[in-house]
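Just the one chain here, the form predicted alone, laid out as C-alpha cells.
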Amino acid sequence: MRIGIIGSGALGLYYGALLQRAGHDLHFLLRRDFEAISHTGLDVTSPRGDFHLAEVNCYRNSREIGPVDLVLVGLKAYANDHLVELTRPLVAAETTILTLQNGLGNEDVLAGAFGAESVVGGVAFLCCNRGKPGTVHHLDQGSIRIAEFTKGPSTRVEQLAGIFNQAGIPCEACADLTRIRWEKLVWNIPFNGLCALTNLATDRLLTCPETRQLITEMMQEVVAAANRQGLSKPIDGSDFIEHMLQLTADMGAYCPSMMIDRRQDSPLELDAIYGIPLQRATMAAMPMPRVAMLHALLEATEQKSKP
C-alpha cells in the first residue's frame, strides 16, 4: 500500500516507520527531521525493539508525494487551517484519509474538502516523543482505534486494521467514531490540560489527593456530555474512569503532547481539544464546569506566551 504521511511528529514517525517496516510503501512530510533522516534514515527506539530504517522518502512539500492509497494526517490540530492544502496533492478518487488527530472536529474538515466517503477517525493511545532529529521514541502503549465517518462498520476500516495489526500496530474496528472520540477526551482533558498549565507529569498529579479528585471530576463532566452525543453504547463512568485512571499510573511520570508543546513554545490544541467538546456539551445542554475553567485558564496563559 502506498502511504502518505502528514504531520511527520512523533506519532506518524512511530506508526510510519512500523508500516514501513512492514513493507508498505511510505512517504513522510517532514519539517524539523527533514535534512536529518533524508541523510542518515530514521531511528525507532522502542520497549518492544529498536530499528533502523537507512532510506525514507522524505519530501517538504505534499506536491512531491503526489496520489496515495491511504493518507494518515498526525498533524497537530491548531494547523488545520493548513489540513486541506496539505492532504490534496495525495488524494485520487480512491484514496481513504484517516485522521488521527486529537479532539473533535478533525474529520468534519477533511469531509467538507474531500467528501464523506472518503474520511475514516481514529484514536491513538501512544506514548512517544521526538529525540534528537531523525530519532523517534516509543514509550509505552501504542493502539489504534478507527472507524468510518458516516457509517457503521464497514469492510474498508477492517481491512485498515488488519494493516495495521499486520505491522505490529495494535488496530480495533470500531463502529462508533463519536463514541470512541468522546473516551479519548476523557483522557486527554483532564491530563493534557492540567500538565501542561502545572508543568507537571502524570505521576505527581495523581499521587496528590486534591489534584486526582480534580481528574475524577473532569472525567465525570466529560463522559456525562459524552452520553448525550447520541452514542451506540452509554460510556460506563465508574468502570471506564477507573480504568483511565489505572492505566496512566501504570505510565509512571509521563508529559503528554500539551505539556512538551508548551514548554517548547508551541501552539496548544485548545479548540479540539475543549473548545469544540464544549460547545458540543453546552448544545446537548450537559455543559462541563470545570473543564470550562480548566480551557479559560489554558487561554489565558497561551494569549500570556504570546508577543
Second form
Number of protein chains: 2
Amino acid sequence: MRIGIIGSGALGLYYGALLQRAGHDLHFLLRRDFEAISHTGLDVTSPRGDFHLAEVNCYRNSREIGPVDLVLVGLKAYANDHLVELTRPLVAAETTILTLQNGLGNEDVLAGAFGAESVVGGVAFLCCNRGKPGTVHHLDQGSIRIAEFTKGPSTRVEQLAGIFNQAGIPCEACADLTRIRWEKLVWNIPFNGLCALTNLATDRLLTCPETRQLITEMMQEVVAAANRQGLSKPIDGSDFIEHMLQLTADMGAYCPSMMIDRRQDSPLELDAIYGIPLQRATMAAMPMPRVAMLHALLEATEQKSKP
Amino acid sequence: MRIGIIGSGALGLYYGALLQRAGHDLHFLLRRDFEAISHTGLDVTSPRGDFHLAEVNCYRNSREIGPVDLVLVGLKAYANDHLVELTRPLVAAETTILTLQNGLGNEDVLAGAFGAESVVGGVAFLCCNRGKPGTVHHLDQGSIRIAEFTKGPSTRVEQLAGIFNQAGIPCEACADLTRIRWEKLVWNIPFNGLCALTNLATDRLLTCPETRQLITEMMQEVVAAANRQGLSKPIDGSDFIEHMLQLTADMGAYCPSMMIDRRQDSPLELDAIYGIPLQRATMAAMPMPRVAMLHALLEATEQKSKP
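Take the protein just shown as the form predicted alone and give its structure as the form predicted together with a further copy of the same chain.
Starting with the chain above, the whole complex follows.
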C-alpha cells in the first residue's frame, strides 16, 4: 500500500516506521527531521525492540509525493490552517485520509475539502517522543481505534485495521467516531492541560490528593458532556474513569504531548482539545466549568510568550 | 502608645514606620532585616513621600520586647504555628492584639491563647513590598478596616482607628469582622492564587478575556459563600465585584504577595486564603468549585519544591 505521512512528529514517524517495516511503500513529509533521516535513516527505540530504517522516502513538499492510497495525518492540530494544502497533492479518487490528530474538529477540516466519505478518524493511545533528529522513542502503549467520519461500520475501516494489526499496531475498527474521540478526551482534557500548566508529570498529579480529586471531577464533566453528543451507547462514567486512572498510574511519570510542547515553548493544541469540546458541551447544555477554567489558565499563560 | 510588631514583613514595617513617625513607641520583632535596620535604620519609599527612621527598636526575640499596649501582627499565616509563642511575651491584661494577616483562622489562634476579648481583626488594602534589607516600598493604597473578634461595635476599635488615622493610615472601624474578612477574600482568592500559579501580574489576568471571566466567576463563588456566613448585611455581589475589578485595573501590573512568595520559593498562605474558607463554604452548603480547583493546583505545585 502506498502511504503518505503528513505531520511526521513522534506519532507519524513511529506508525510510519512500523508500516514501512511491514512492507508498505511509505512517503514522509518532513520538516525538522528531513536532513537527518535523508542522510542516515530513521532510528526507532522501543521496549518491543529497537530497529533502524536505512532507506526512507523523505520530502519537504507534499507535491513531490503525489497520490497515495492512504494519507496518515499526524499534524499538530494548531497547524490545521495548512492541513488541506499539505494533504491535497496526495489525494486521488480512491484515497483514504486517516487523521490520528488530537481532539475535535480535524475530520471536519478534511471533510470540508475532500468530502466526508474520504475521511476516517482515529485516536492513538501512544506514549512516544522524538529524540534527536532522526530518532523516535516509543515508550509505552501504541494501540489505535479508528472509525468512519460518516459513522456506522465499514469494510474499509476493517481492512485498514487489518493492515495496522499486521504491521504490529494494535488497531480496533469502531463504528462511532464521536464516542472514541470523546473517550480519548476524557484522558486528554485533564492530563494534557494540567501537566502543561503545572509542569508536573502524570504521577505527581495522581499522588497529590487534591489534584487526583480534580482530575476525577474533570473526567466526570467530560463524560457528562460526551453523553450528550448522540453517542451510539453512553460512556459508563465511574467504570471508565476508574479504568483511565489505573491506566495512567501504570504509565508512571509520563509527560503528555502538551506538556512537552509547553516546555519547548511550542504552541498548544488548545482549540482541538479545549475550545471545540467546550463549544460542543455548551451547545448540548452540559457546560464543563472546571475544563473551562483550565482552558482559561492555558490561554492566559499561552499569551505570555506572544508579542 | 507602646506598640509591638510581630511579623515585620512589608506590612508590619510600613505600618510600624508610620506609627513611629507619628510619635508612638514602636518595637519591631525582626528576622531578615534585623542587621540592616539595627545599623542604618529603616527606609520607606512611597508616592506619599519617602522617609527614613534613623533609630528603630529592633529585636530578634519577643521576650526582650515585653508587654505593650498594642500588638500588631503581620506574620505570614503559614507561620501561625509560632504565632502564640511569639506574641505571649508582649501580652499583659490590657493588651490589644490586632492581626492584619491574610485570610481566615488567625483571630481564632490568638483568641484560643489570649481570650477572644483581647483580639481585634482587620484587613489591609496595601500594595507594598520589601526591597533590600532595611527598605520597604509602599506602592499604592494602604487603608485598613478593623473590627472586634467578638463582634459588634466597640469604643476600643474606634480609638484604634483614630490612632491609625492620625498616623496617616486611613482606618475604618467596623462592626462585622466576618464581613470584612470575606470581602477581602473576594479579591485575595482569585488574584493571589491565579497570579502565583501563572506567574502573571493582575493586569495580564484582566486583559485575557478567559481569565477575566474566570475571576468574575470565582468572585461570585466567594460572595455566595460569604453570604452564608451569618453576615450582618449580605454583600451585593454584582456591585462589589464590579468595584473590585475596577480597583484592580487601577492598580496596573500588580504582583500580589502570594505571587512574590512563589517567585521567592517561600511557602504560600494556602490554609488561610483557601483551605479554611473552602471548609467554611462547604459547611454552609455553598461549595466553591473553581476556588477548590485553584487550591488543588496550588497544593500540587507547592509540593514540587518539597522533598
